[in-house]
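Listed next as structure tokens is one chain, alone, in the form predicted alone.
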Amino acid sequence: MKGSMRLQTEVLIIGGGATGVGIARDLSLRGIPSLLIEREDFLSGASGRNHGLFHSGGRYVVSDPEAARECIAENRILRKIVPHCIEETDGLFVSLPEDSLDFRDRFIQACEEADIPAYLLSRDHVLSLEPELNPDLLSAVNVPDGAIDPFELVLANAKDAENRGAKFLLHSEVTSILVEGDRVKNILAKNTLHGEEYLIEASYLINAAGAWADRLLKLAGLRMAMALSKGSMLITNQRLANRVINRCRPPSDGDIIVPNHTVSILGTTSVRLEDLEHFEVTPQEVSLLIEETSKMLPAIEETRLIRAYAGIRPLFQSEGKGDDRAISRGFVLIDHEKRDGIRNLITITGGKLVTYRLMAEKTSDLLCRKMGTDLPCSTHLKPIPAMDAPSNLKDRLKASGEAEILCDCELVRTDEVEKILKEGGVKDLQDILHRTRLAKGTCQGGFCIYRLLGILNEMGLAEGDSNKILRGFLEERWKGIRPVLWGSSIKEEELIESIYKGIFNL
């Protein structure tokens, strides 16, 4: 295409979530050059919009034992290669008086068959571990669940892949895919911030676009059956339990509470979705999540919520599956040569965050077979170096010392943010938030974002009108706060509103 920048690579990966970035790292370890393209920033899809559960597989062990076995196998591997991204909390599957103890017994048996360590705890012992639990509970089963930081996980993978030769093209959207005969010939893409156009030639194309996988295939004249399931979640202003709390019953709405740094995340719903771009958390979902999760932790009814958000699960739709919860949480790997006669196109979708490495391994194995090479996977053996900035609160507290603090809620240091900005690569405000814990605390950025804009201005990095940037952030922030705005949350929001109206004339 005339006027377009020409790029060439052996493998083009589309999608900057955990799977796409995991594939880039896997290929880099095998010595295969790759370029990853993402229309926004890393983690802009489901990878950055989940409840951070480090699955043991227990959640699916009765309904989807194959997915459960994948989860526990990857659980063991990730504990070895990315321990800095994981908090080993353990998890409890609690039985309330209205729950079937027959299901609990089936659950324990299924865990044994799937090789998931599980043992029964008495009511008194459970309450000594987690005093805020419903005192009427009957018992609980302990499993090796945990909490995982998806942002640190994906960014650490990306950094390691880049250090080994992988390349990334962020904020660039694929606009067309040219197929000639039995091959994808080239891809056209456009930068979403500045409008530059790219003509990309690749020997192989990997579609790792998650919920957007089918939309991408349509550019090549293909399609796949997908069910898009919206999962809504709520964030509390404090950490309510130290372990993951699950309801010991068949998967349903509002049956899990995950500790995440200084907060807890309540989840989740499953609502069929048609529109990928425009969706929101409804008041009905908020009420349902509070009602159901408070049956396990009654304190939730009186706890201040600081945000509501939702992610889209890309589920491979099988025939006859009317209930989204009945669709497997396993992943699907499609060789389009076998299915559609396109020799150099692969699609990978579905799965869970905890199985991202396995998905990358299977995709890269298929690619190597198509290339006629025998290069083994080593991602299960090679640890991923930690990011420079500490992720957990205890280490951030230790590191803060006399340093100037930019975000008081999450103890994000000014020098930490300045270093990221000097390294380059970040293109907008959201990129910075993805790379730090800035604006993830109880004020949700109300007291630190205007400080960040001051730094951007001082360093000459604020592109365009600062007030417009600030307004855009506040509008996005409002989407998450509005569904949970009552009680003390209203008072805080009125304070923040007065600050931005009075000081910044917004």
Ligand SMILES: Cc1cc2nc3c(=O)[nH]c(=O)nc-3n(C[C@H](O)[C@H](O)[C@H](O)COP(=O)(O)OP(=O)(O)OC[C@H]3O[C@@H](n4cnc5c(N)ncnc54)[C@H](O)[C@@H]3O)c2cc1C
The other form holds:
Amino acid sequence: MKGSMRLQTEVLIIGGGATGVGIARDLSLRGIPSLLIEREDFLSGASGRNHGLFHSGGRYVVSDPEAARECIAENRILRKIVPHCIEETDGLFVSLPEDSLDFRDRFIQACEEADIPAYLLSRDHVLSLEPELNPDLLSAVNVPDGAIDPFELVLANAKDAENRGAKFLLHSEVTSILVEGDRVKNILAKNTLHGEEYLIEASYLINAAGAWADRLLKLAGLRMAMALSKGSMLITNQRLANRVINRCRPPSDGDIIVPNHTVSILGTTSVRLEDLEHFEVTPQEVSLLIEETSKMLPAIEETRLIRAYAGIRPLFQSEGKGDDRAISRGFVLIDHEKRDGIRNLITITGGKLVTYRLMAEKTSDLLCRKMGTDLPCSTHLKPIPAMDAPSNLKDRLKASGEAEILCDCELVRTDEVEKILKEGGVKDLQDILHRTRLAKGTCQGGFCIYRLLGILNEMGLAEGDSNKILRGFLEERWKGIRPVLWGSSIKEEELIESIYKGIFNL
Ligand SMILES: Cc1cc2nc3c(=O)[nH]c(=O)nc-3n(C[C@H](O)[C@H](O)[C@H](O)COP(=O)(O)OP(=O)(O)OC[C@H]3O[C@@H](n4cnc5c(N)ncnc54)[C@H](O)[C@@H]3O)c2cc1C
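Moving on from the form predicted alone, kindly provide the form predicted together with this ligand as a structure.
Starting with the chain above, the whole complex follows.
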């Protein structure tokens, strides 16, 4: 197309979430060149908006044993290749007086069959491990759940892939896919920040666009049946338990509490959705999450919530399943040659963060078969180097030394942020927040974002009106704070408001 920048690659991957980035790394290890295109930044989809539960498979073991087996197999592999992204907390499946002990027994049996190490703990023993748990609980089953940092996981994968030759084109949205005969001929994309257009030719196209997978296929005149399910989560201002706490009952709303660095994340809900771009956490969801999770940890009722957020699960819809919780959390890999006669197109969607590597392996295997090569996968063997700045607070405390601190809650150093800015590639404020722990702590950016803007200004990086950037950030932040605004949260919000009014002399 006239005026468009022309790009060429062997494999074009659409989607900069865990799956797309995982595929880029897998292919780079096999020596296959790829370009990944993402309409916003890495982690803009479900990969940056999930619960962070490092599944053992326990959650699905009764309802979906196949998905559970995938989880435990990947759980074992990821502990070896990305230990820096995982906190090995273990998880408890807690039975309350209203829960069926028959289900608990079925759960233990199913764990045994799926090779998930599970053992029963008495009430007293559990309470000695997690004193905040409801003292009326009957028992708990211990499984190898944990907490995973999706940000570090995706960024470390991307960095390693890039070091091995993979290319990334961020802030660029695929707007059209041209199919000629039995092949995708090229795709058009547009930079979402400055409007530049790209015409990209690729021998193979991989659609790893998560919840947007069907929308992408529509551009090529194809469709797939997907159910979109919104899941909402709440963040508490402190870490309430050291283990993952699950309710020992069939998967339902508000039955998991995951520790995440210094806070706990309460979740989730499951609400059918049509609009992928405009969704929010409703007051009903907030009430439901507090009501349900506080049955396991009563302290939640008195705890200050610092933010609510939601993500969208792309669930592959097979016929006749009305309830979204009954749809498999397994993944779908579509060879469009077999399904639609398009030889160079593959779609991968669904699954879990914890199965991202397996999804990438299966996709890359299929691609290799199409290419007529048998280059083997090695992602299960090759550890992924950690990012320069550690993500957990203990290590950041050690690393902070005499350095100037930009974010006090999460101990993010000024030089850490300056380094990222100097490396380039960061296009807006959100990109910085994806790459550091900045604004992820209890003040949610209230004390550090204006300092960051100062740095951006000093480095000449705040293009145009920096008040506009700040307003954009505060409005986005407000969306997450508004649903949890009562009691002590209001006091905190008034404090932040007065800080900003003071600084800007409003
Ligand atoms: C509420 C919720 C809770 C969850 N909790 C957990 C959990 O605790 N543990 C776990 O293991 N898993 C969990 N998951 C699942 C996990 O988050 C997802 O399986 C995983 O993140 C999917 O990654 P992905 O790369 O396939 O999709 P995404 O991360 O959604 O990436 C798709 C990307 O495609 C991009 N894109 C879309 N259209 C275009 C276009 N036209 N051009 C260019 N780019 C485009 C999007 O911007 C997006 O970044 C949860 C999911 C949700 C929603």
